[in-house]
Partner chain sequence: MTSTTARPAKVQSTPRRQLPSLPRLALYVFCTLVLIYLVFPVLVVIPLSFSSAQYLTFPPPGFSLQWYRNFFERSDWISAAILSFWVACVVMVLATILGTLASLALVRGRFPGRGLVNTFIVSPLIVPAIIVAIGIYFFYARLGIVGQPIALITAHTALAVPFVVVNVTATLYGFDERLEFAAMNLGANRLQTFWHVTLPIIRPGVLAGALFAFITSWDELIVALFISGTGAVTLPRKMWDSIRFQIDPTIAAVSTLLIIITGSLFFSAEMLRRRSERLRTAVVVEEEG
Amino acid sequence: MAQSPATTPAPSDMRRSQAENARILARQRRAVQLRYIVLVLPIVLYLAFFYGYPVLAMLFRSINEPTWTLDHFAEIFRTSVYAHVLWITVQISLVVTVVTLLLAYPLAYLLSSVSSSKANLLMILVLVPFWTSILVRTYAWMVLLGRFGIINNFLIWIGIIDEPLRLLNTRLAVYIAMVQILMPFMVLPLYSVMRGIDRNLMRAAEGLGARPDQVFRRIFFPLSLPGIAAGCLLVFILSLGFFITPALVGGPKDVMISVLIEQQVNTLFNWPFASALAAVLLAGALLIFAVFNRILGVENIFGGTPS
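Return the structure of the sequence above as one chain only, in the form predicted on its own.
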């Protein structure tokens, strides 16, 4: 019995089939995109209403009251007092960021070097401050740093000083309290990046004759740079807008921009000027974020993978 030859689809049928497949793939892509939109829509609406609208209202008020003007911004940079407050804010934020990094880096290195069970136990100690209000922690520092607080009593007891030192309402008190409060924001990004570093790289370097300091300096430290960048970015930006701690433990010569904004609103009722100060603070934070993004890339900072 003779076998019939295989039938070949006509070119027009193949084109219709390809077009039908393309339409099916397009519908599937639109369905996936629609699911993504539905998932993020609640948070987008929440941020737009409770964050975006107040920020826009603040910016509008800074240039619209009493009339359309930029005088409020000009006054900030024209008056030496306000420029000095901006400089104090940047100075305190820089010092707090550097000190926090110096203290957090060895701790994060220890956490990343021990076993997971020990690291989880130690991490609880790092996260304990999150369970307590910043206001409560700041009041605790006021008790510790007070004229008759534990620190002054201890220094007098061991004979280092004869009279109580003035620790509260000083720049030193602001540094100490802010570093303690912001420490978890530095430790967590560092620990996340360090935990992901392949330790076989260091063992291989040691096997090739590298000294421990060379292994750390040339392998571990460069790989931990994304964690350093993420921690410094978080701590510095949070420090720029810190209010409660500088207001309670800082002195009259250590006024930060957030305290100045509060005075303009609650004491002087100067909402337009306070809005202009807040806009400058927001612009400074965005500028710093843009610089980090330009140098390191946001995906490298928060993704933990150096470029």
Given for the second form:
Amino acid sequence: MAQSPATTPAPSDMRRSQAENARILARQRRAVQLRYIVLVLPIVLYLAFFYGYPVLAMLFRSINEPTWTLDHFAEIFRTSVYAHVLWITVQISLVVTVVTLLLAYPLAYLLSSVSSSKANLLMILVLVPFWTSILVRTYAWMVLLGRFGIINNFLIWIGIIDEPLRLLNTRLAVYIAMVQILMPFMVLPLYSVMRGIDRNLMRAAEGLGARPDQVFRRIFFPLSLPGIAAGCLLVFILSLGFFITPALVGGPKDVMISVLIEQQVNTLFNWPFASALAAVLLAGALLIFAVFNRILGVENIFGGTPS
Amino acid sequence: MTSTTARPAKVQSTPRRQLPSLPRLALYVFCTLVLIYLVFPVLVVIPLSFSSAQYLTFPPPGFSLQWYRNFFERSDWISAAILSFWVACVVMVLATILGTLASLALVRGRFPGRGLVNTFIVSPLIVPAIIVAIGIYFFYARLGIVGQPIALITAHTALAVPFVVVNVTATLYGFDERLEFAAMNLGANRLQTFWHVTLPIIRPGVLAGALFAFITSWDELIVALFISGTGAVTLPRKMWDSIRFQIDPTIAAVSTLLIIITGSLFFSAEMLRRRSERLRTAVVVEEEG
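Can I have the other form now, the form predicted together with the partner chain, not the form predicted on its own?
Entire complex below, previous chain first.
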């Protein structure tokens, strides 16, 4: 590579030196790659020991206790109570995802259409709940929705109702709290995709005589689909595994799978059965992730990394 | 021809920008309501924490600092807060070191299995927390370290590393490697180059990742629910127990403190992220221009 053109060697010499160069380069490259592997090895070993192995060992328990068996899985799907929990979990996650999308889409649209200084200001309002711990936000909803909570007091005060409504520990409370808690996970990907949409395309459509609703339906909306997909994926997967909120504001009939797992471990000490439930939850989450990943690619889900 | 096609567009778009049309107005109203829905529940806790009443009632009948006094005078609350704080500090250091090293390899390296390693490292973000929690619980129960701070530290570090990796890799993608070549050309060794050239440039990403790691541990409840035992009760765990058994306004006081602490940390992280984004675009513009 560094040979100067002044001393051009004979063709055969050159071939040999080229081969040698390639060998040296390859060896150097291997040395560099080895260094990278050394950098990444500590965390891989760490996660393998403190995360990968424990999770796999736990999953293994579901088919290996007391002996090789699929009974624990059979029990989940055979017992109507447990099958119902799975169904409720999927149902709540779906409703939460759809409602979150319907509320977040216009907000993200507005954020993407105002100037970036205004958008940054409004974004702080979106991020304030994101910054606050889920426990604190769930507690806030308990305060708001309680029998003598703020909403009931307010409704009685303005005279709409005479008796306090039962809001806390209902399905409605789970929806209201989960949508508020998960909304930033929908707004952020929507906003980042919408921000990247070329406004000239819409102006062009307008110039060609499209009505505003047509411009939205045929230009803007299709271009925002990657954001919708990423946001829905995040919200849906997070909903499936949600624990704190359904445990605190949900009713006795709104047990989600994470709450059931916690009961099985901490109250009933039925560890193999809890492991089987965890395996079902994990399979569901990974399946959905794989489907979306197929459509989108991981990079787009985690906020985009230029390659 | 061009002027006739351009004119109707101009005529149409100018008045719309000046006077908000009906759909635009509806959009404003709708978004205002959504923003209130997002922010109000967080803010409502704050006045409650200064209530003079013995139970939760709104509006508070009078002003009092009794719930803050209650928090600061009770050793179980204070010791939980102290434990949470130092555990989070250790987690932050461990996760930042491990995560930053891994990020360098993931962005620069082209070794076989890189994609797989990347997926493995960020996978704690996707796997539901309850699954990680019970896996770790069963494992630690066998090791006999449930209820010890070391259990929390090791578990929280595993959960925090992905946040460091996501933040640092984002900064590294915009990094101009020629700066490192220049440093090494001038006689710096690898370590000196990293310490004096690479690290100062990617610092916003590293610091943002560190803050995320801190908050991940500081706010973490689900793993703590299983492995805190009675010996290592963190602040979220203490709050959870307290919310389950009695709702007194002490929780409101603790929540207010948490909102302030976590809020200011996230705010700093966000500022750092913005700064690193600016640096990144600056590099791109420079290269293009």
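Numbering follows the first chain given and starts at 1. These figures come from a predicted structure and were not determined experimentally. Take the two forms, superpose them, and find the largest set of C-alpha atoms that agree within 1.5 Å; that set is the rigid core.
Colleague: After fitting the rigid core, is the C-alpha of residue 252 off by 2 Å or more between these two forms?
Modeller: No, shifts by less than 2 Å.
Colleague: After a core superposition, would you say residue 266 shifts its C-alpha by at least 2 Å between these two forms?
Modeller: No.
Colleague: By the 2 angstroms cut-off, has the C-alpha of residue 34 moved between these two forms once the rigid core is superposed?
Modeller: Result for residue 34: yes, a 2 Å-plus shift.
Colleague: Using the rigid core as the frame, report the C-alpha movement of residue 51 between these two forms, one decimal, in Å.
Modeller: Core-aligned C-alpha shift comes out at 2.9 Å.
Colleague: To one decimal place, what C-alpha displacement in Å is found for residue 25 between these two forms with the rigid core superposed?
Modeller: Looking at the C-alpha of residue 25 between these two forms, the offset is 6.0 Å.
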